[in-house]
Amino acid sequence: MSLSVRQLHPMFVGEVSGVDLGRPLHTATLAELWRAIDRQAVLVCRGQDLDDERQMDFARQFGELEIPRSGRADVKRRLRPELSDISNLDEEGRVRERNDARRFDQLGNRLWHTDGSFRRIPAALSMLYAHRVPHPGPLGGGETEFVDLRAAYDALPAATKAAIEGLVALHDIAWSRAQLGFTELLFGEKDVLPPVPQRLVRMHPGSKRKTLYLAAHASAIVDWPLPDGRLLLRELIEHATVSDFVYRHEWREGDLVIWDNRCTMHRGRAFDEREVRDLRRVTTRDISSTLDQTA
């Protein structure tokens, strides 16, 4: 059976069937894959059966692996240092109490944003796998959105696109985490990880299309008076993720979503945090700044 995708939203997000991406990608299979990546900026495979490592694997057939802010080697983790743990368990593999520091910082991943826009060099492509997922419950099932921000970008009346042209952001972790009261950083995040800036629109190199590149990372606009940066900031966001661009995705266990971080926002939903949801990343790096890239 050839690889074959199935449109999920209107305007982006496939669902792949007929490929296996626990093994080895044969040339021609991978130069398929980027082209759906390049197309619909968001992948859905159903049913694969992944371990840690076939996951790693996979991606760094598309590039570098990109090391988490928890990857450092004097903290401790329940997964190897490659992995993002997007779930509610210690370290000890025990679901995690309500106060928990470490649940606190993962609260941020319910604010629209894209991974790793606060690296000078952000991340590529994302790799979220599904371990065990909640049962859906009145809080939720811990559904992930996700909106296409070339979509969002070509909404866009004239006279905004020309306003926007040019203008770079600061990206801050800190920035993020402090919206929601957080500001004990658990990494040593204000050391390593400064401010950084990325353009506000950047032209994405697979489909050849503009693209907002947004965050709850992004803190200001460089040269403008902080307030009216925000308040732009907050204004593209609302406009990027009204319901025509947001695609939701339930999980089910043996899910593999693969997104592009250059062209897209995601945000987490709440669940019955009792239950378990387990959920492991792998991040691919980008190639440079983005004002290192063709606008």
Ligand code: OGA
Second form
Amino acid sequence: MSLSVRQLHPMFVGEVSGVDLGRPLHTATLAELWRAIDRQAVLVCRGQDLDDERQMDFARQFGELEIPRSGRADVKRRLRPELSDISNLDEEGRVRERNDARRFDQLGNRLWHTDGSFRRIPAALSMLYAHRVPHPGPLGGGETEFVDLRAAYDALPAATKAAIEGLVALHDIAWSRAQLGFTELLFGEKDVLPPVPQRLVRMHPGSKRKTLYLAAHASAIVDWPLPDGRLLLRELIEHATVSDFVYRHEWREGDLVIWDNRCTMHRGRAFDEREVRDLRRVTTRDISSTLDQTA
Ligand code: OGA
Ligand code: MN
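Could the form predicted in complex with this ligand be given as well, to go with the form predicted on its own?
Full complex below, order starting with the chain above.
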């Protein structure tokens, strides 16, 4: 089987063809996929036929799975605990109401972020599969946008690079939700997910390139006054998300998109929420905190 990769954006993002991801991968194919992920940071794989089991089996070949915040025994959910439910459906498969608290929580995904940075050992790869996608409407089509934070780092002025070297940011799930005015944490996170420190500049292990590590979850810079830290984070996110760095993915059913959270950010876009959007994500964990990795 020969896997080929077509570049979809000048800086990153490859479209992979010639591989059925629903079947166990040969060692050589797995290695090729890793090489493509390390280089491209985002891979688009169209026309895949996955169910939840096959999606999880695919992901397990890349690392240990992360359990989502809502994947607790006492939380009622539509999908099994290993899957992040990136849909607008409730436990009974009905479209969520506008004032549904779970919907508010999910709206945090519309802010530029990287998955799981609020965990001490954060996420590595996310793999999002499209079961149903809405028609494009006046508000948008529920696209997902990505940026390459290595390219954003490279483009910083030398003085900024020097000024941010060695800084540590606090990442806090409560902060990304509070930015939208949603302060009610739904899954007991206050006790189990306190703010955690992560390097602001890290080395992306797969490409050995330096990268910013940013997210809507980043709430402060350690040892800096709060307003200064927030301004710096905001300015860096603004810098990283100018249109030159952005790839916008227009979903088709059967797409699996894989991204490396260690060197990218992403956000979901608006859509007509009377329509069903059913995407499901499986995520792998990194092996250590960014503080324990070489900068
Ligand atoms: C995600 C995510 C945004 C979206 O799956 O991690 O943030 O709705 N998705 O496309
Ligand atoms: Mn996300």
